[in-house]
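A single chain comes next, written as structure tokens; it is the form predicted on its own.
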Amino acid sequence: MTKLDANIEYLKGVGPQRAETLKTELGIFTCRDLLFHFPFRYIDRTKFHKIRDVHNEGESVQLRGTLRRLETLGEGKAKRLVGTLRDETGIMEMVWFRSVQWLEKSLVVGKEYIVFGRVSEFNGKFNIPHPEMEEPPPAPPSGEAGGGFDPVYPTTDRLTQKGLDAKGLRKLIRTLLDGLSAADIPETLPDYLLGQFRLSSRWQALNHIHFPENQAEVDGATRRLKFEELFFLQLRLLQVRTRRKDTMRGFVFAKLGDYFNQFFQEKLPFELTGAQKRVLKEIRVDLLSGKHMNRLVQGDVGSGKTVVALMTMLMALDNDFQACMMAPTEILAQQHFEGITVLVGELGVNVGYLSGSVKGKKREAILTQLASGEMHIVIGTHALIEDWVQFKNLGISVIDEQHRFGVEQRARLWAKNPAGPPHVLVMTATPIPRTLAMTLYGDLDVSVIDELPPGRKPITTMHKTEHHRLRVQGFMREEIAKGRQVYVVYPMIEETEKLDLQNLMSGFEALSRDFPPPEYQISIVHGKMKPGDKDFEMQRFVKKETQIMVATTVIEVGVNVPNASVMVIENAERFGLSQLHQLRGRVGRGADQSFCVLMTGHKLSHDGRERIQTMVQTTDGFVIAETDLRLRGPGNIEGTQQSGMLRFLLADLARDGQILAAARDVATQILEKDPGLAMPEHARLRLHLASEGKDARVWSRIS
């Protein structure tokens, strides 16, 4: 065992108490662990800001001075602490509502701190709330220098009441560092790459992360330390990539016969964009290369994945093969099933749709069609993964809005063939961010649609505030008037969820005031209700009995009206970017004009304004998603958060894309060139692979 590996409880100054507290809190059970646990700042002891000079409200701030006041205000919840700090050129107020009755023992009035925090104002005043306090370090001895640069942790209230605060978590690390050499952090790169990307080393990195002289060490160990997360990351992605091509072979679809042939040329409603011909060309030569394809096409709302789905279905058919295509949701499927069921018409092509809702004898002849054959194209549900599903010869496998799905769901549709697994293409509506598809789907094919097809009218759309809702309200009874139909939905937030209902409930009855029947009809879906009574109000909206739906989030992914033409989304400054933009995907389906009309309050934060300025600027699904990654960081985009891949220790992928972008250039050609990272110069690679392997965090079977 190395010292590295050793238990946090038997290095100096930790013990069984704090080893305990380290290991809940942070989950530090390991002297490895705590040297990679980073600080997110540090204090520059020569620069610090004088209070005179604080003018800008969210500005963040480090102020050197003494603490003068003390006092508790207020009870129960509205509790609080407020302290004073006064500097040369002025003073200014600090607010703590959490542990106060610890830091009310802890501060000292009179004694001198640094204090860092965000501003705030508040009645007129700057003042800073949970700012951190921290004793000025003492001089170093004459004659010697000391370090302009003190790392600040991450830490909790319970680790600071056992004396782990910052300066405690900085002793400890201190003390780790001092016992190690060298060879006890062996390096990971070749030579060739720390030469090639001037990165330094290992070692030097870890030391310079934690005890850094100047900015310039705390820049050089970051660059070396998020190039290194971030090259194995996809080392091991594509490594997977690698050896499933290799290893699994895939039918071999030589054909382009009747069925695509004709389709193309006379059935087609409409001329292929770019973006449709060179997705289909790359899926192409997945199929006649003898492996298996695990692509994914990423496209817009209304890109024209669908169309580029069947004709690869048709592929298969063309080569005595069966498809099956699997949606979320049965009124999704439905879609699927209708849709394409038109396209194919006088083909000869038999589509079936199977879901939980079909029984019976109806049930019995699709079974039995699909065992013998004679039935092409499966369109349904997560029922089409069960047991009593048997295909006579299942070549392709097409899931739509794949984060819906589990893995092990996935997998499954994998077994449906004896003789191999079928092929899989993966589809999403979901614009994803360029750096975020290469580490979620770096082990999978990656097509974009990214044109839409030329007559698309883009949606219109407006920010209002309460003041118009007069004015909106006016603007939905003219487009009800021409026939058309109108959305509004509203949050539906979990943490908040009885009351988001509550605020669906009294929206409701108050469009139905404003709104009367018999001139106009509403109906209303909600997460609470049950399948049937949903379904049954989307039908009625998708049959135009109704002209106006309230919603929460459901109808986020699903039904398709291209006679809706107006959305509006009450509240939108609580909605994340991406979902705002599933949102407005619902209209601009027909040949109308369409429009989402923004409903917020008139306080906006600056990232919500971001948001929905963003929103009214462009309907791009890329920006808007390269947009949402900035603001809201990876674990927050849509069906991303059970990804462990993105919890780094070092590495932003809303900020890190040049370095994303050059690890996994670089991992390609070594694997090219090396796939078992056999030659001497990637030993370090390989030994590094095989220590870490226990713990890689890698999704490798996404399909």
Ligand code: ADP
Contents of the next structure:
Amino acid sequence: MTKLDANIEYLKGVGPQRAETLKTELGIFTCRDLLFHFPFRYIDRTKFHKIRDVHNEGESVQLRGTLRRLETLGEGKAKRLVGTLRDETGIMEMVWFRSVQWLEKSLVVGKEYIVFGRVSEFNGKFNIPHPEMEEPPPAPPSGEAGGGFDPVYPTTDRLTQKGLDAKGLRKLIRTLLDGLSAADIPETLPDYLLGQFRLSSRWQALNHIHFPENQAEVDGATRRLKFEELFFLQLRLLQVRTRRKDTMRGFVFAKLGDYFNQFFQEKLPFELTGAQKRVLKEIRVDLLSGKHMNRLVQGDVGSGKTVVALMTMLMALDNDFQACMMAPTEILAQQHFEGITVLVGELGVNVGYLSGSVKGKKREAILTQLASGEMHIVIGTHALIEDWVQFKNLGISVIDEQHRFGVEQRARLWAKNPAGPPHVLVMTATPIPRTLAMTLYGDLDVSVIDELPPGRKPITTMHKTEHHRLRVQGFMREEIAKGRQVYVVYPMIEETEKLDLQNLMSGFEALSRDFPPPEYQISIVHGKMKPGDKDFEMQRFVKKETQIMVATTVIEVGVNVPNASVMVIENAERFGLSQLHQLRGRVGRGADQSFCVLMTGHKLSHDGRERIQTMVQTTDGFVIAETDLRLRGPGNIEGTQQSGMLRFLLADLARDGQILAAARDVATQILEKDPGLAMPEHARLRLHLASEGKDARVWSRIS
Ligand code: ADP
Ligand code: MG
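Structure of the form predicted together with ligand ADP (previous: the form predicted on its own):
Next comes the full complex, this chain leading.
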């Protein structure tokens, strides 16, 4: 047990009562916990705004002045505390709605304060709601540089009432650090890494993160601690993955035979892109390795993932294995089935289709052929994972649009061959930023198709509001007159389902008036319809019997109607960025110029505006994903919600991609050279991993 493991109660200045509050409010149990309670900002004593220069709503400012007035106004819910700060250039109003009594008691009119907060505008006047208030520190003794940053710590009302405001915490941490020496905080990284990345020692970094002299020290400490955080995360992830690979054998697809070669030479209707070739090679290496493949192929909508999947399945066939391909919806599975049948039917490949709606004799026939091995490829919905589906010799499962499937469902596929787990290829168009993918898919290898087939015309995206509606309709008419088809999409979420459905129906009715039969035919598809009806409507659109498809996001995933060249998205501000991007991907699949029209109200939130602008400015899925990550934070990206491993102390996946990539690279190199971390220079790594192992909060989630 080291000094850091000591119960926080015994640190000078804490005691039983404060310890209790520290535990319940901040989860600080030990001295170590306190040491890793980092400031979220610093007071830079050299930089203050003048009140006169505050011009912008939303701006974060640090002011220094005298509290001139403090009074409680209003009653009940409207009760608030209003204060006025004066500096030599003007006055600023401050207002609090919470902790009013406490603040009223502790703030003193006439005293000088440092005020930090975000400016907001009310009735044409600026004010600062809920500013942080600090008494200025004593002036530095003359002759000293006078620099120095004061750390400001996250705290809570209850802690504040126990005297542990930002300043009280600062004092505790000062006491803690004064009682420690470099020996109490051993280095965790090998010296050569510290040198290679010019990182400060752990001891120095922890001192500087709490009590820096200047910005450079903050930056240095932050970089070092972020690196450590991300590096050990990667080291663990890679270890887990290596262990899985070492223990899980996989079928070897040694041959490239007739199916693959004939398809490649005679049937492939286009030249593969460089990215498609690269990914196929990566897959081939896996399939030759004797290890079990568990690979994610990430590629923007339209990047050509299907053909990569098909060619991978043909590799299985050439080695006398069967293959299956699973899609999240019936429509999508059907489309894959039809497309793939056209491509390989003549090669003598027996392709089948299976879903919950395939019943009776038809189902019997398919099941029999799968069990006997007569059927080579089966394409379908999640019905494929049901126990009654048995194969003779399943070698690979392809899962399209991964985010709809969980880890558990993937595991059920593994059980489909008693001789060993079939390889798994997962395909997703959800553009997950690389940084996130690296971290999220600990159990998957990731390949990226980062190139679109040549000759695609970028989709033109426009932002329109209600008063452009007539013009938008005129535009739809023009496109339809050219023989094109149009999607009109409405938002639909569970919480507002009823209202959303009404909206959709009245939109449909309005369109039916403006685009009357017989000239125009309109399809409608939404989640409340029976699957058969949905399919019927969808098919009418696919067969060009209708020109307009009114739908909810059920069409988001994968549908391919190359003749549809216009996507109108109603209430676009209500969609997330990656969803907008997925929807837009439904057009631009043919040779024609395609358009996406984002309809919104006049008033947009800040984030809403940025989402719309991003869509107008770029079609690059990865740029969009990065923006999405920045706007929403990693915890909200689809598929990551359950992932506690994305909580970091300091690192921020949206901003620290470079550090993450560097950490990932060296972690990979180290494990290649020294898989067991047995070399003397890696003793620190081993030790740190072992000590962290006790804290299994994160690792239990990674399988
Ligand atoms: P996604 O990655 O969104 O699943 P698809 O596999 O559906 O994309 O491919 C989109 C379209 O691009 C299909 O019509 C497909 O035939 C075509 N395609 C795929 N690869 C190429 C290529 N290398 N050159 C030209 N067209 C291609
Ligand atoms: Mg696809």
